[in-house]
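In the form predicted on its own, a lone chain appears below as structure tokens.
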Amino acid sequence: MDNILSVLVFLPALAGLLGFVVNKESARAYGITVAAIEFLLSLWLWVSFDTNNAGMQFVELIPLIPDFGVSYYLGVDGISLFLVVMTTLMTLIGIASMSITENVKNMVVTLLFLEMTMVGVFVALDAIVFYLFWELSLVPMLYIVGAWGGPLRVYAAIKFFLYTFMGSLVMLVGMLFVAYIYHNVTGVWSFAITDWYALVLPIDYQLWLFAAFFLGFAIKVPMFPFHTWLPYAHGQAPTIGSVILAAVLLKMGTYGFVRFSLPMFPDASVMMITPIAVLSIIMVIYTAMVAYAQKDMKQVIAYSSVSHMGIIMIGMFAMNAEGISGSVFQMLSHGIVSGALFMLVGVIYDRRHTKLMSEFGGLAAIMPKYALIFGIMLMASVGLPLTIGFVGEFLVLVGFYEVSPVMTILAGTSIIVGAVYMLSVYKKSFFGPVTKEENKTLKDLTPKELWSFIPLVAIVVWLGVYPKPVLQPIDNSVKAMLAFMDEKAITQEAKDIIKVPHVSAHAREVK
């Protein structure tokens, strides 16, 4: 267990290198085997995790460039633990369910390298190591969209790369400046995030640095008005690319806010609550309306994904345990549900080679198993009680209600609007008469496809009914972070807004 994080990070990459010598016919089975081992290791990490300890666990620290304070520094807490588990789960299910028949070996190797970068982002506690994994994740996704995507794949891939890369460069400048400040204050260089937490920065520094980190994270989320790259990426990406992009890569942006921005710049975070809430509400309402106007089923899910990420951002800046814990839980919920919805769209696309809702109708009578699973995921997406989608959205809205009842009500319209466009998709595609001859002979879900969806359905119901096993460790780490933010805040306004729950002295140790 001393090096389990290193194994989780580099096992997929080493397996990817070995994958180059694997027989083409065995590539898919090889990828599934490696991804399954990685998932089992993440479950072992979860089982071994001390849920009563709010600080970092399984820490690994090896100096890399001692003169400049760069270290190989890994660790997980309740916030990052389940993001690692979700990453390994969705990678496994994505490889097992992918329908790609051309260059399968190259796709498997690419996905394994992508898994390394995603896990690395969630466990890195050194800013330089974090940044390297963050940037390296662009390369496999660029290749996936550009090599296996639709007719506009090159445009979509380049737009995705340029948006996220340029935002990341500004974030890197912010990281270097924080390290420079730390050196001026302490006399030593350090890029350890936990060391940076000890810095108490003036308000003007906090605001400028918050803006630098915000640009990198907001583009990845993506927040309005930086969201325009996402519908193109989803629309042109193969199904497996959309699944990984929606389930994991977008969460890297929201994770960055909770790992960097909130604990490092508490006063600036409080000052930016209203602007970020306004942008998030625009995300929620505007993209929901755009989703309703779409004729392509996959584009509906893509814009729906942006709308739900707005809910996550609202909870992130509620500055209380309910809102932030709900936000982190909603990251998991969105990852599971949106990933499943993109997989479901991929199923029907493989059969009909179209995603236009006008080409369907009456699918419930022809594909009842498919219709049932689609309906369950649809209900989870709109936040039906007793599904995973309800828990996170409810906590987010309860948490942000303490900040602004009016903005919470506006954000809550996402539930209504989301139900409208998702039920519209379901009505047009699954009910009514079968008007297309091609649809009358469509096959229902195969056993292989069923085994890909059953675990996701089980998680949606299980965590909707009993979220405590996941929510409790998240909540413990969030409460510790809030207590730390309150102690570090300079202004009285920040101390008044940051709601510190009762925590023990042990829980206040964030390192």
Second form
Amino acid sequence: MDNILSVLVFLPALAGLLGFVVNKESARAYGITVAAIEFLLSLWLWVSFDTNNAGMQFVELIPLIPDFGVSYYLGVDGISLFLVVMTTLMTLIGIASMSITENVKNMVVTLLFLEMTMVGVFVALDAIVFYLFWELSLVPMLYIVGAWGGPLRVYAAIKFFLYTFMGSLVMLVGMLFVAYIYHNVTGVWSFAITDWYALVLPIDYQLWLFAAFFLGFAIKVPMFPFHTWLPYAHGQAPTIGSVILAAVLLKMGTYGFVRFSLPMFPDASVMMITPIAVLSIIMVIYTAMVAYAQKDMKQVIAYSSVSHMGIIMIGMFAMNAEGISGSVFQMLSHGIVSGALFMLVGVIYDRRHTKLMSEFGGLAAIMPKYALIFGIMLMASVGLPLTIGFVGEFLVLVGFYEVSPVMTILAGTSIIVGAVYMLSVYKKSFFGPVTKEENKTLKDLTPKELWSFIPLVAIVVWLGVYPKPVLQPIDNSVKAMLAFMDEKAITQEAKDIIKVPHVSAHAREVK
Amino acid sequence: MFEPIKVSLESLNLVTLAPMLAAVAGGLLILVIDLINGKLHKSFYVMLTMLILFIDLGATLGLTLNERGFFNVMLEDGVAIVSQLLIIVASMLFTPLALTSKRFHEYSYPEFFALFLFMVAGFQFMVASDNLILVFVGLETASLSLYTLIALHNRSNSYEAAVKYFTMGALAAGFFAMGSAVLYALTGTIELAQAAEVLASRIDNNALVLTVLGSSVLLMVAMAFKLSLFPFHTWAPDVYEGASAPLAGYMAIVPKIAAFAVSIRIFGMYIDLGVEWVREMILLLAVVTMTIANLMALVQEDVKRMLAYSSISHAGFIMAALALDTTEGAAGIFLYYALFMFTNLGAFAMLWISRHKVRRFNARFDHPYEKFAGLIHIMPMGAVIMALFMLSLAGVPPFSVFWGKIYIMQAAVNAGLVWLAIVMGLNSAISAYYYLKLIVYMFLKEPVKDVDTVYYNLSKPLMAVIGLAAVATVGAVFYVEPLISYVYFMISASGY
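Got the form predicted on its own; could you also share the form predicted together with the partner chain?
Okay, now the whole complex, with that chain kicking things off.
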């Protein structure tokens, strides 16, 4: 099936439209079924994906507005493949474990539309199509936070929307400018990212364009100091909203850096290593400290998720294969682990309608299964060896060590601080005597919840022990990208810093 | 003895007049029919108007490109044809909105439809000439009819709106006449093509700088009134509020298309002659207009007033394209209106279906935000469609206005004005707030319980128009390509 990507993008949208007709009581089952089909399709994509090929696969190209250079252009490589699989997986598990009871049908329809936009972002190879899905993803999220959120939901939803919308409009101007340069050089209009890769831009253009794209992506990541919308969004969003937001939407920002900023502006990226690394380290340490100060369990997870996004950012700007592959792998790991953690918080919130840690204590004795899964996810989040979190974090730190040992050590403190606040959450909530009367009668995980978590736990352990099936395709594409960046860089400084790994002859041929 | 003047009918090339004549004759026909039988229902006149507009559309499509006619005052170039097509299509969208389920008395007068057709003819004359006197005549014909149409919506603030618009319009007309007079004094002609030739030979004469500036300033003030540009925009929200909702939506599009067509001719001439001052002035007006109008829209409590300010802001956005003086810029103006038309008329029509004869929600406003609270529970389809219109206006892809915005922003980047594109982007971000505000009310708030339904005025023709507008808004991506190539071809063929 050559057009599997189109099917992957539009199946959820079509299902969303048809979902309006489905009866209220059956809406939930409908959502799960569609998400499961979508997940199986994405697995099929993985199976039929040629892991030795570092280039774009399953490419579809249909001119949409030829006079303006916009085409419907999709494709997937090692970097985006697993983000697509992770998106469909987290959507499936999110819908399956959803505890919302009112307006379930609207929620399911919204989630399916959201899934379309998320998959679309990761497979789009045309900047306008990318932008289209990128902006469109804001609307369902706005509705999810605004309709099912906490007391401040409208404020949080609008803040989320406007913040991201503003950043991406600046990015849009950047895109238009690249298209303009491309037109000047070649005489043809094109928004295809692969065409843009061929452009060698002067340094000052690179810097300005890097800044324009940076604003769009950094707000989404969210980089310090643009992170202020995220705690509100997480604080107010329903569990399912937080899961999707943390697992997938934030990855769009980091994916944007890999897809656009690095290969298009290699010199500017090298020049920006230090500023971005400094911002990321501030982000890692500062938000980790803020996380430690939180009383609300969900806010701890929210801030820790921002803190870990900092690690992803650092790895990306290591400019070597370990760093970037590690960072892409960390995106997957962060998606699964932080998604699971938000679901776990949701479980206890459904039972007690509070997320304050002071309300809990001694839960390990009452809810052993819950405590066990929470423990595993928490360890994976901290980066314990043999869990998924370790692989990415380790590769990132190894990669960045080549750039700056001092900054690597600073970033490495995140593991320590992370352990501190995570374990303190665990201690406060799960150990010690059961102080509150209400907690004594809490039910452990229901089968529905348990079966949502088991696949995630399995993945966390599997990829922690044996990451190769995932890491290798990522690595292939990353190496090809690095070789390409090195070839394209115009300053000697950039050529020195971008480490070209030994690339197999095959991968070179593809690029 | 005077020689008898001999004019051959051939040289008049009367076919260039055919579209306007169709509209004028149609208007007269309606008046005659009313004389013969005064008891005909409004649906008869609505359908008759539609048919006349259809003939008008056919006549416009049948015009040959770049034809002059009628003593050379008519000029049917690409700008003229494209803007006439837009005017007619917008009018055809507007007309069925008269078929509301409740009786609003203005539509029971056949004169309403006759005036409407005279107005369309006036706008067509305005865009299809480069003779400043004919432009002026067209402008006044259209404006006088429009004032009356506003006043026919029989309410105290409609009269206020009509009088306000009339006063401002008279002022603008005065400026236009004076500007034309100065241009005539400068060049000895009121035909823009000839004026450009004369000016080109005299532009280096330093003694004339002040006069050239004077003529451009006066004409710009006149056009700024019509386009509701800052600081001449103050009439617009009050007039839109006073007029009936569909007419307000119509006013945000058609008179502005006509005024833009004239502006392209006049200011394009100045910019081509190298009067940089005009370009800078237009840029300044455009940026200030889109920003101020956006900020004003943020604080409005009434949806209709918000939409009024938003359409001012859109006009500012489009005005910036005029300053680029590139084919893309000029094409962008018409492309933007072609896309904006459906969304904007759709949004105003959604207000129209919720129009009550007395104010039920608020003592001051007809359409306060509270009225739309919880619309998703009352009228789910309506809420979704209105939300689509709002997202489109905010420039969210892939809805129609996004393509217009991106085209004009690209034109600005191509013209080397990256800062302008950034200002446009940031303004779109600001505007997203007030469009979202309505979405938040519709989707995330509970309905105000103690008032009856909001879809008071709904009827099948209204649903059809709104449905058409929604389809055009959502499916824009599929027709943008032919639209761009057609508009671009027409504009470049007429030499802009």
